[in-house]
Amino acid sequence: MSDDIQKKLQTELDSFKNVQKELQKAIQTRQQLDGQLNENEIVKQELDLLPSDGKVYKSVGPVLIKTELVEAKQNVSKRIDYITKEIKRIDDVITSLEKKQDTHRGSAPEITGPVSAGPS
């Protein structure tokens, strides 16, 4: 019975293990997304800041090329929708990580329960 409940506990400890390595990959994603959308978001107002007229440069491997003050602007505004969304996403999958890793920390004094409650 002992070798039967160690089985179920190694196997909710690996589970539990496997949820948190995740949330840490989910987490780390999110820090890059944020470090993205400030950046984007540093872009743009830059980007505010130049007259009609003025000159934008993209760079394009070792190339500057130059681009519309329009163009630039609307791919940056369209980066940071994407960005957006991505941490949204992630938002939901970091909360979904943690809601599982609560149920696995739940987990294991249920099968440990009868256990404790065994020989006094």
Contents of the next structure:
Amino acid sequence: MSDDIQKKLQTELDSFKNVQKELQKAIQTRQQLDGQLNENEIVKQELDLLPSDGKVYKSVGPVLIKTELVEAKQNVSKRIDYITKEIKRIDDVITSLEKKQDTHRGSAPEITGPVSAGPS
Amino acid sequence: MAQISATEQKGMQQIDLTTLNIQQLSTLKQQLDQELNLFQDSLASLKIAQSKFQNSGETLERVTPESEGKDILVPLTGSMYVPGKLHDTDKVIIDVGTRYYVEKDIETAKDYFQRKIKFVTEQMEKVQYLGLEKSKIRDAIVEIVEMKLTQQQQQHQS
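For the form predicted in complex with its partner chain instead of the form predicted on its own, what are the coordinates?
Every chain and every other molecule in the complex is listed next, the one we just looked at coming first.
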């Protein structure tokens, strides 16, 4: 009987830890995306400030390649769109993982309930 | 279940901290500790960015029309240089992020760095303010946990 409880608790704990790990990873990705979004938005602001004949270069490895301002703007806007979508996606993942985590947190005391209810 | 999810919505709705149990409070404290760490890290990175911008801005002061034609050593690698002459000293190319570089004249370049310094300083102030608020909440939580613990002890004794 107590073996049974222990086993249950162990699997419960394992899956809880797994969820926690996944959540951590998702949050990290989310932060990274946030940073990228910020950077892109700042670049966009900067490009918008330029006169229409402003010279823009893109670094490809060690060299700078001249780019059209319009093209650069389009590129940055496209990237912002993409990152925003990615953030939405990862946000959903985070919410569902958080829900999972809470369920696991709630079910652990259910298993140990009668044991841990004793005086501390 | 419903109780636990309430701890996730910190800041979204008003929660009386005294109504939470010790487990919830410690989870909340953990979250706040993590956030505070993050703030410290951000502050450090912002400081680095700030000094970089300041450095670049100061360097621009020395790039004047008179430096046209002056000799410089251009680093090809970390340990190899070739001699060169300064040319086009009224223009510089600035890294604006995400691998884009923009050509600006000295005045707008100075303006650029000034703006960046201002922006970063503002962000630092914001982070500092938020950190202060969070650490206040954290202190409150610690206090309540201690209060609850003594309460529990008294109940056990009686």
